[in-house]
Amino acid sequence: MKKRNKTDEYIIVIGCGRLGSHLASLLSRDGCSVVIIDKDVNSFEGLEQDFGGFTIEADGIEDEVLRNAKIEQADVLVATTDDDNANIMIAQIAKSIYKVPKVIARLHDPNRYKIYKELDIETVSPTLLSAIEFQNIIARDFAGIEEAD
């Protein structure tokens, strides 16, 4: 299998909040072809000025919207809305119906991780990542301290 360049990657990001807009901007800067979808046209103001991708103001759960975004050509779909139910639904549609090779969903409620895992959906949970990072910082800072007798 031929290794692809980043410029060959077609990525759809659904949800243009802080995470989605930052991710889309980074991917665009890296040379990926990016489409970002959000229901609120004002959310696109969060994209960096040099964002070179496309924006679609619509509900990313709707099949027609996904087809207009050319989901059948997507290499990656990332669902970053603030609604776990929407993210899981979008991820299932992308994975099961459109056979998108890489599907990742944002997970707000860590208690739902098991559901996503059972559906074989890759997740990123800012809450869990933050907790792990705090734990690493605490462990690192206390690793060099010895108890006094």
The other form holds:
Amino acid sequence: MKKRNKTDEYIIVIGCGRLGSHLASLLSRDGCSVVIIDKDVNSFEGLEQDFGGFTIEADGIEDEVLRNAKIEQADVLVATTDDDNANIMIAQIAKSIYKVPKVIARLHDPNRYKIYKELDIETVSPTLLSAIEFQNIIARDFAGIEEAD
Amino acid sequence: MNIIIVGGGKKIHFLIRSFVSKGHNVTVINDEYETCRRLARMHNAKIINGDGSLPYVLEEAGAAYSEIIVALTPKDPDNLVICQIAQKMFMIKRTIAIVNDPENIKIFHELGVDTVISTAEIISSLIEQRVAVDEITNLIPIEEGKVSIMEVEITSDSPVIGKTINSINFPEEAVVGCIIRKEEAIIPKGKTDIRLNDKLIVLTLPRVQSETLEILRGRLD
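Please show me the structure of the same protein in the form predicted in complex with the partner chain, now that we have looked at it in the form predicted on its own.
So here's everything in the complex, that chain up top.
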């Protein structure tokens, strides 16, 4: 498979919390063109100094805001707000209406996993990932103790 | 019919009462405990305290055997998700959602919600109507809007000046109940004629209201 040049990639990140700002900074450092949207102008202070993308102060669930962010040209959209339902709505608008090729949403409450699955939205759940990681570390340490015995 | 209502401010009392009085089984889901307590005291409906956009809460509300779901929360994404879960996971056919941002009407339709109501749009159009049509006053809806009474002033451009009531082609569901002529109130008969500056008290069903107005005023605006 031919690898796409990263600088071609246009990525919209909705939500500039700890997760969104970190992700946007990483992607920008990788050479992607990144636009990050958040209602709170102060949230952009969480971005790294070398962040080279654009910031938009607006509510990402508004259609007009997404259009201003040139959503129809986006290769990837990531919804990382702390409101699961807002993420679901943004992800569906991006996927069904604007046909963004890759859409990923943050899943906050694992109880809602079924909804995302039902609506065919790809998710990343920081809560589940952390839980699994904790479990792995604990299992590994126990295995270590058993071997030592 | 089994109807689920999620969220809702003050209007919800009226809605519950109206559904219950028509013999429907109503279940209300609200995320505020105090509101739920108050609703449970006031209404003959099942009240559930929880987040209506969570599948297990809807399941508890009996979504699997409900026919209609109405999403009235103040957050548009919540209303969208509620309707979508109801439709996809519980096979509820009629989904009704309120949107706060009128721009979302189209989006909700495209994402499968069948009835989308924008209060902002309805209220602004009502206000515009009132502002544009100042010769119509006292528009009173009666019996939850089933009948309305309006007062229409006959201006010089009205096509019905000089005509008698029975020669005007009113819709079946409209009647002129009274004519205020100067200081006098007249109960009109078929032969009563309409004059300039008369104020007509007209009783109509909502579906013929605009038609009736057009007949009396000669224009629709």
